[in-house]
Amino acid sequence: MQLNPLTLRKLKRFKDIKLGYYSAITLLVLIVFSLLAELVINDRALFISYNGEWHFPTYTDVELGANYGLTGTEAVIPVDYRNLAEHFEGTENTVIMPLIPWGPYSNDTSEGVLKAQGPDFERKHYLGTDTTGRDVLARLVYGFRTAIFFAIAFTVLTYLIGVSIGCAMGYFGGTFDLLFQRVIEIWSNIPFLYMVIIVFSVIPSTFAIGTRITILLLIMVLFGWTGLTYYMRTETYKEKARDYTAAALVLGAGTARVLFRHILPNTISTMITFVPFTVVSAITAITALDFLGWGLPPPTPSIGELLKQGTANLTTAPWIVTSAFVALVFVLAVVTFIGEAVREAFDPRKFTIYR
C-alpha cells in the first residue's frame, strides 16, 4: 500500500520531532524486550545438556526433577533450575541460566524467611526483592508487559466502539443522533470505580487469571468509549458537509463506501492524535486499580501492586516504591512525548491550503 504525499509529510514531520521520535523507538525497544523477557529474566534454564541430550525448558511445560536424575522429594516436584545448575557442577551436564535467574513469581528466602531484601548483586537481585522475596526487576518487566498490552487492547476496543458509534451519529444525525446522545449522557454518569468493585466482589476467585483480566478489560472498555464518540461525531459532521461527500453521493456511492472510503480516511488524522493519550490513561487506570486492590488479580506482576507494597513499607524497604515509581514515570513520560509529537505532526493546520 502506497501512502499519499500528505501522510508522508506528516510522518516526516513526526520524525523531525526528535523527542517524540526517539521516545517511539524507546517504547518499541521496551515492548520487544518485554516480549523476549523469558530469555533474560526467568527462573527457567535457557539450555540444558543432560546425558548428551539438549533441552530448552524456557517455553516448555513444567518439568519434574526426575527428568534430570534427581531423587527423593526433588524427583516429584518442579525443577529448581538454579539448584540443578549447582547439582551438575563437576559433571559433563550443563545448565545455562538467564542473565537474571529469577521469575516474577519465584521467591527467594533470606535466612529462611520470605521478606524484602535490598539490592544484592551477588544474588542478582539488582533492584532488591518485595515483601515476599520476589525479584522487583522481574516484577517490573513482566508488569510493564501486562500493562502495555492491556492498554493497547483497551485502546483498540475503545476506538472500535467509539469511532463506529460516533461516525454513525455524525453521518445519520436526526433521531439516531439524539437517542445516542442521551444514552451516552446516562452511561457516562454511572460510577466506573463502583462498578469494578461490585463486579469483582461477585466474581468467584476460582476463575482463571486470564478470565479475570479479560473481565476487567471489558469493564474498562464499556466505560471508556464514550469520550471518543463526540470527537468522531463532530469530525463526521464536518466531512459530511464537504463537497467530495456530496459528489460521491451524486455519483451513486452507497453509505458504506462514503463512510469507509471517504469520511473515515479524512478523520483518522484527528483521531490518531488521541491514541497515545488513551494508552497513557489506560496504564494510569490499571495502575491505580492495582494500587487500590481492584485491578489485576494476584499474583499477576503489576506496577500498581509494587507501589502499594512500597508505600506500606516505605521506611523498611524504600527500594520497592522507588523502583516502581521511577518505572511508571518513565513509561508514562515516553508515551506522552510520543503523543505530543503525533499531535504536532498530524496537526491539520500545518498542512492546510487555507490561510
Second form
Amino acid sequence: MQLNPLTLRKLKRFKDIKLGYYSAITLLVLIVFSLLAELVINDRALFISYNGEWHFPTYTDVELGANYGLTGTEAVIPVDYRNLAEHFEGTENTVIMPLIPWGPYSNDTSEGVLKAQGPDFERKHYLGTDTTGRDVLARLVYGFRTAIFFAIAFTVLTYLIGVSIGCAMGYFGGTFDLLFQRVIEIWSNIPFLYMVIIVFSVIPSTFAIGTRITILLLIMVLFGWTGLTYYMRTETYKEKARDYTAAALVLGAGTARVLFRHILPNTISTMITFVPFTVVSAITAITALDFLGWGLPPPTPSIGELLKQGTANLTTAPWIVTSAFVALVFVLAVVTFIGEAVREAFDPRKFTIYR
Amino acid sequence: MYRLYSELSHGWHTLLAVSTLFLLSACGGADAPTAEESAAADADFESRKAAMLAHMQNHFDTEYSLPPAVQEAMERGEISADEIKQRAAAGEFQKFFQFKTPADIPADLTWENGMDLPDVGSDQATKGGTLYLSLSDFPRTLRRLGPDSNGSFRTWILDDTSMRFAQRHPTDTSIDSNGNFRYHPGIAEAWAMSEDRKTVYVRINPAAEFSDGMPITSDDMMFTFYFYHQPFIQAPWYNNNFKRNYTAITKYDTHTFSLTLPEAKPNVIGRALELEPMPMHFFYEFGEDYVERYQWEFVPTSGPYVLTPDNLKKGRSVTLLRNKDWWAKDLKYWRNRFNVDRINLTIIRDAAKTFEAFKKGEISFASVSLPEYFYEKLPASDPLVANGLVHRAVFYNDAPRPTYGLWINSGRPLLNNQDVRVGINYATNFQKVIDEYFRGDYTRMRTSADGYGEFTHPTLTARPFDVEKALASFAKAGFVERGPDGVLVNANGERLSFTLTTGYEALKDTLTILREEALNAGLELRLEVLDGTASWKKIQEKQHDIAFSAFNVGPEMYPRYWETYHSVNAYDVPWLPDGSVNPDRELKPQTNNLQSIANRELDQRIEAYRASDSVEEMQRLAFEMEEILYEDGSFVPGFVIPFMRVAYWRWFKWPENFHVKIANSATDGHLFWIDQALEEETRKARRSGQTFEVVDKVYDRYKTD
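Now show me the form predicted together with its partner chain, since the one above was the form predicted alone.
Okay, now the whole complex, with that chain kicking things off.
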C-alpha cells in the first residue's frame, strides 16, 4: 500500500510519542485478547478426549451430559465441564479447562453460600467474586468486550452521520446550512442521558440481549452525532475556499469528486484527533447507564454494573469496586493517551504553512 | 385489603417512583390578611361548607343499598340508573344511610368490650426521646387516599399510628365462639353483633377525640362512608368496597351506629371494627377538587402522632410529634406504647447510604432481614455489635406473609399451555436460592395462602426443582429439541423463552440464579428489572409474561380468592352466554388476577366461598380451590421470611418478648421506648471506646415450622 508521505510522517511522529504508541499497542492487545476471551476465561472446556474422540467445545452448540457418558439428571442438562474431570478420573478420558474456568454467568458457592468472596487463587477467582458468586475477572473481561465494541461501533456511526451532514452543510451552505444548524441546535439541546433512559425504558424486554444492545447503540448515536458537525462544517467551509478546490472545480470535477477526493482527505486529520475522545465518552456513557441501572439488561456483564455492586458493598467486598474502578480508569487512560498522541502527531501546524 | 408489597420488611412500602423535589409550592411569609380579605375568605368557606353539606345530604337521601347481583348488573350497564331510581321509589331497596333512635337498638344484644385480654405495651416503658428513621423518597401527598397515597409514608400517618374502632389483639390470635378474632377497644368502647351475624353495632367512647380536640361521633362515620363513595376521591377500590361489601350504615345517637353487611362471613365484626372515621369538621371544603385541595393537609388523627406544616421540610425530612394530650394515652392496650416524643424521618434515597447512616448513629433501627446485611454488613463480629453499641434481634412472627413468587400470565401465548406452566414450576429452583443465597434462613412457600391457620391447605407443597420432570412436562407441550444455546425449541421453531419482570431491585440477584438454573431445563428467563412503579404498572396492564412480585397480606382470618382468581378479573368478557370460552376476550387490566386465570369451576367455588356463612364450607372450598390452582400451575410459590431481623442502637428498649405475634415491622404498634440516660452514655462511649454487654438475641416464641 502506498501511503501519502505526509501520512507516513504523521505515523512516524505518533510512533515517536512513546506513551501513546505503547498505549495503542496495549489497547490492541486488550481488544484481541477480549475477542479470544472464550479460550482463556470460560466455563466450557478447551479440549476433551472422550473414548478416543477429540472434542473442542468452546465454540460449539450446548452439549448435554449424555454426550460424555453422564447419567441420571446430569445426562439431560448442559454439561458442567468443571466437574467432568472428576467424572473422568480413573479412565483414559481427559478434559482441559481454560486458565480461568469461570464464565461470566456461572455462580460459585463458597461454603455452600452464594456471596462475594475475596480473591482466591485456589478456586481460580483471581479478582474474587461478586455478590452472587460470579467471577469478577470474567465479568470484567466480557464487560470490557461489550463496552469497547459498543464504543467503536458508536464512533463509526456518529462519524458517518456527523461527517456527512457537517460536510454537506459546509459545502452547500446557504439555506441548507441555515436549516440544519437550527435543527442541530434544537436537537443537541435535548438532554442526551435522559433521552436514552426514557426511550430505552419503553423498549420491550422481549427482544434478545443483542437486539437490545443494538437499540441502545442506535439511540445513543441518534443523540450523539451533532457535536461533530460543527467542526466538520467549519473545516469544509475553509477547504472549499482554498485554491485547490477552485482548481478542481475549474477542471470540471463533480460535487462528489470534490468532496471525496479533495475536501474530505484534507479535513480528516482534524477529525481523527477526536476519535479517541469519542470512544472515551461512549465507554463512559454506557458505564454510567449501567451504573444507573438503565443500560444493558441483567445478567449481561458490564463494568458499570460491577461498579454499582461495588459501591453498594464498599466495606464488605472492596475487591469488586477496586477491580472495576482500576479497570475502567486503565482503559479510559489508555484511550486518552492514544488520543493525546494522535492529536500531537496530526497537529497540522507542523506540516503546513497555512494558518 | 391487598396492596403491592415492594420491599423486604418495613411494613407497607408501596409504589414510590423518583419524585420531583419541591412538590410543595413555597408557602408562608405572606402578610397578615386584611379584615376584608379574611371576611371574603370566611364567606367563601361558608359557601363551600354549605355546598358540601347539601351534597352529603343529597347522597344520604339518594343512595340505596343494592344487592350485589343488582350492583354488578349495573356496573356492566345492564340496568340503568333511572331504572334503579324507579325501583327504589317503588320501595324495592333500602336506603344505605339510615337514621334511627336509640330505641331501635335491639335490647337483647350482647355487648362486648374486649377488656379481658392481656395488655399490649410494657409497663417498663418511659416516654421521651427521638426516633430517627429514613424514607427512600419524600412523600408525594399527605392525603390518606387517592393518587399517590399508597406509598410507604402511609405507615406514619395511617397504618401504624392511627386508631380504629377496635383492633385485633396482636398476640391473642384465637377465634371466639362466634367465629371472630379477639378485638381490643380503640375508638369504640363496646360492640355487639346481631343474631343473624350481619349487623355490627358500635358504641364510640365518649372521650374519643381527634388530634385537633374535636370529639369523634357517629356523624364522622356517616361522613366517612359518604366520603368513600365519591368518585372524585380517585380511589376506585374504596368506591367499590364500601358499596359492595356493606349494605347500610345506621346512626342511633351521637355515639352509636351500626353497619350492615351482605354476608355473614367469619370474623364479620372485623369489617366494622377495623374502620377508622374521618373528621367531618376538617372536610367542610370537600368537593371535586379534593385531590389537589387536600394534597398537603394533615388530617386530624385519632392516633398519637401529629404532623404540623413547619415539620415538613420539602424533599428533606418529615418530623412527627407525639400529642401529649392524646385522649387514649392511659387506656388499657394503648398505654406504654407510642413512647418517643419525636419521629424524625430523613430522606435518604440510597439503601447503602441509609445503612451507613445507621452505623454512624444517625438512624435508630435498620432492617437486617436480608442475609447480606445480617452476615456481611453487620455480622456479630462487627465492632458495633461486638462492643455492645448496637443490638441485634431476630424475631419470629406468625401471620400471613407476603406472597413472593412467580406469577405466570396464562393469558399469553405458550404460557396458556398448562404443561408449559407446570414445567416452569419444576424448572424454578427456589430451593437453591433459599439454601445458597438466603443461607437457609428463609423457607419455601407452599401455596399462595400460607399462614391462614385452618384455612391453609394441610398437604399441598410447591413443586420441587426437578429437571427431568420439567423436561417431561415441556415435552408434552411439544418442546423436545434443544436449540444451539440449550434452550428448548418446538416444531414451529418457537423458543421456550419468557420475560421475567420484577420491580424488586434488591432481589434481582435471586432472579439471576433462577435464570441460570432454568437454563438447565432448557427454559430461558429474560430478566427485566424495572423500578417499582413501572413494574407494577406493567403487571397491572397484564403485559407481563412472568412477574416476580408479592402481595402484602393483612392479618385476616381467611384468604381472598375473588380479587386474584375470578375470571371477571382476568378478561373483559370471559365467557359467551352459553358458557363456552369467548374467543374474542381481552385481558382485563388493573385487577389483581395476575395469572389471568379463568376457570369456571374455580369461579363457582369463589362465588360460593364469597357468599358462604359457614366456616366448614369455606374451608372445604378453600382447599378445593387451592387444588385447582395447584393443577393450573400458574403460580410458582417462592419463599417466605418467617422472621424480622432488626439491628437497633443500645438505648432502645423493647418488651420482654420483643414484639407481638403478628408484627410485620419493628415499628408496628410502637412498643419500644428510649432510655435517654443510656443514649447519652452510648454516644459518649463511641468516642471513648467504652464497651458494653453484647445483645444479639433470637426471640422464637412465635416460631412455627
